[in-house]
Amino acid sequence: MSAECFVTGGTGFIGQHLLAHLSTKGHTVRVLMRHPERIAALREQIDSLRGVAGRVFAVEGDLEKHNLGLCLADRGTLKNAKAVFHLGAHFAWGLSPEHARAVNVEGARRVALLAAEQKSRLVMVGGYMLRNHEHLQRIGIETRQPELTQWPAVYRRVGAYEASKLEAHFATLDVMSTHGGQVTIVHPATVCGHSRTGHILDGQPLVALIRNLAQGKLTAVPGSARHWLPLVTVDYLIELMSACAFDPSMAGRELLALDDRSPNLRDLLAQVGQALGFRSPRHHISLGLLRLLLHIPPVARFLNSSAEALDFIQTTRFDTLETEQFADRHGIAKPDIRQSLERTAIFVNTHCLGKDRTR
């Protein structure tokens, strides 16, 4: 059955795949855009992803503006949305706390308030670190009483991007609880390319990792043999999100989108290196030492990375049984993550690294 949907962050990597998926299911999708005149280019991308571009429409607005900057006519149209998907966020290392909060936290509040007021189901993208309770406790988040969290200290510890995403999670829950809205939160791991095509956009963390390997900047594996970078393919993530939006039993619940078969970091780099003909590192460097090195600006620029990124490399394992049971109920097959990683590496080599070589 078709439905009206509203999507923020639709021009990003996950967002593009979500628009393509929802449109192929017959849904009408309205996407928040600061520059609605760019809808033609977005539709071309949706077509290339085998979506139905004619079902996707632009709505002018901005996460940083009051009421999302929506005009009255668009607010009236959006009242028909059965599901609101909030993916919009500013991702970058080294953000200022003020900017990160303005977009990622206050923007999330505005989207949550819109969804609650018009009785739409809100599906929000969180992050798998929110399921690492030891980490949350270690960085000073009071999960049982989030209002007691000293957020400035959290921002100093983990950086503005991750802190703002964490704060946005609790801010959204507070808005939906206060206004009686329905919310489902999906927590993705680091997003891998499409399981069949390998499609991924430049600027994604996994692309940066592959680029550093290809350019010979990764001379040692961060962490130990136990450290890994949990992955999820973009198509598996999108199918989970879509199913959550229209499953009444998922209201008020959270779902972890993570493939527990993701290889450890050394094996991940070895697999990418083998697929592309690059040498991968065999020895390890401690995260503590690497963190110190990345606080030296020339080193961070050379490695095109930041100490903020190291928190996502960890030894914690996650229970994905609930997710697998949910996927089985909805007939969602989990792709082979190693095969997907290989296809992603080949796509990156052709479409991202290829551009580097022609500059």
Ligand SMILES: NC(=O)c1ccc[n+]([C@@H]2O[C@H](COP(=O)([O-])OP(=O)(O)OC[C@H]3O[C@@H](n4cnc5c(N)ncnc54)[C@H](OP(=O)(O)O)[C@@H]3O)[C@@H](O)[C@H]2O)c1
The other form holds:
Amino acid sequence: MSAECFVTGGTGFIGQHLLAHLSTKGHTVRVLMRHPERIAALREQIDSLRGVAGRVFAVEGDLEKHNLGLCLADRGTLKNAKAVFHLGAHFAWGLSPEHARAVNVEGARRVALLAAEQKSRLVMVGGYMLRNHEHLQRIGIETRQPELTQWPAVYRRVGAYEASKLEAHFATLDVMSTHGGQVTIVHPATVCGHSRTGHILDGQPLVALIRNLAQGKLTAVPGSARHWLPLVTVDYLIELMSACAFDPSMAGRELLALDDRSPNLRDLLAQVGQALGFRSPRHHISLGLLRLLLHIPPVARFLNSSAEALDFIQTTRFDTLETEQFADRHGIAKPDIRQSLERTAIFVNTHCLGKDRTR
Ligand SMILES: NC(=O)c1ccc[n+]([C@@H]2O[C@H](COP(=O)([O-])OP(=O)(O)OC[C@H]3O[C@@H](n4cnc5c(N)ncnc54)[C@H](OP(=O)(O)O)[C@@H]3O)[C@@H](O)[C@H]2O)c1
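Return one more block: the form predicted in complex with this ligand, after the form predicted alone shown previously.
Everything in the complex follows now, all chains and molecules, and the chain you saw is the first one.
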């Protein structure tokens, strides 16, 4: 089967892999781009990820603009899209609430409206924190009646990136139910590089962690021996997303993309350290103390991190049975997460830390 697809965030890390995957499956993919003149570079990248670049086309637009800034002709072409994949977001710590809402919340609403109006299946990328119900309750999200949530307080509590992703989730569900659209939401854990090549882009949270370890800035493991940073490889994630989009039984459903065999944080750092020949920390520092330290700007700058990042390190375990069953049904194999992590560390060392050394 070959279908027309529309992807936002296609120039990003997960997006590039999704474009490569969809195009090899024979789909025609149109990508929302703020800078459509960069399509040649994107196609090169898709080729290098073993996709079929000739099936990928740019559509000029911006999540922050009314109607996504689409021209009438592009709006017409997109009507043929069987699936709309929404990955576009401003992913960074320290965003202002206004900006995070404009891109991540209003952008999601616009994409949802487009998908609902033209009756395309929407596949929305959320985040695994949306499956941590205790956390949601703790930070004041009213999951049963989201309209009662005091969003400004949530933005203050967890930072603008995470808060805007949470708000975008409920805003999307609201648009889809008001307009009778079909949506599937996929919630990824922190994304690890490709299981075969280790490919990952600089700027990803896992790259920041590996860089800190390499630069000797991680002298203690954040949290306790029970704390972990749940991971998922980018290839497993995009296979799940792509299968969701064309599976009628997944309309109105959510799927957690998380590998429950991800090591705890101490083992994760030890494994990366061993693969790259760096020392990894043995002692722990409590998250409470680290959070306090990260509120001191020079410390946050030195550690190249933010207190906002700490919520993603947790002790909660997740039930992934539904995902395993879905993957089995679609013949999607889950890669070995430890081997993928090692390949990612080697890729980061060569391509990201290598660049740091030549600067
Ligand atoms: N990576 C993770 O560990 C992880 C985990 C859970 C959930 N997620 C979610 O997965 C999605 C993709 O993440 P990623 O890691 O691939 O992100 P990424 O590499 O930072 O890419 C972000 C994408 O969003 C686009 N974008 C940003 N602002 C835009 C705007 N105003 N209009 C149009 N496009 C805009 C960027 O386009 P430009 O090229 O123009 O900047 C880029 O294509 C996000 O929704 C993120 O929240 C990621």
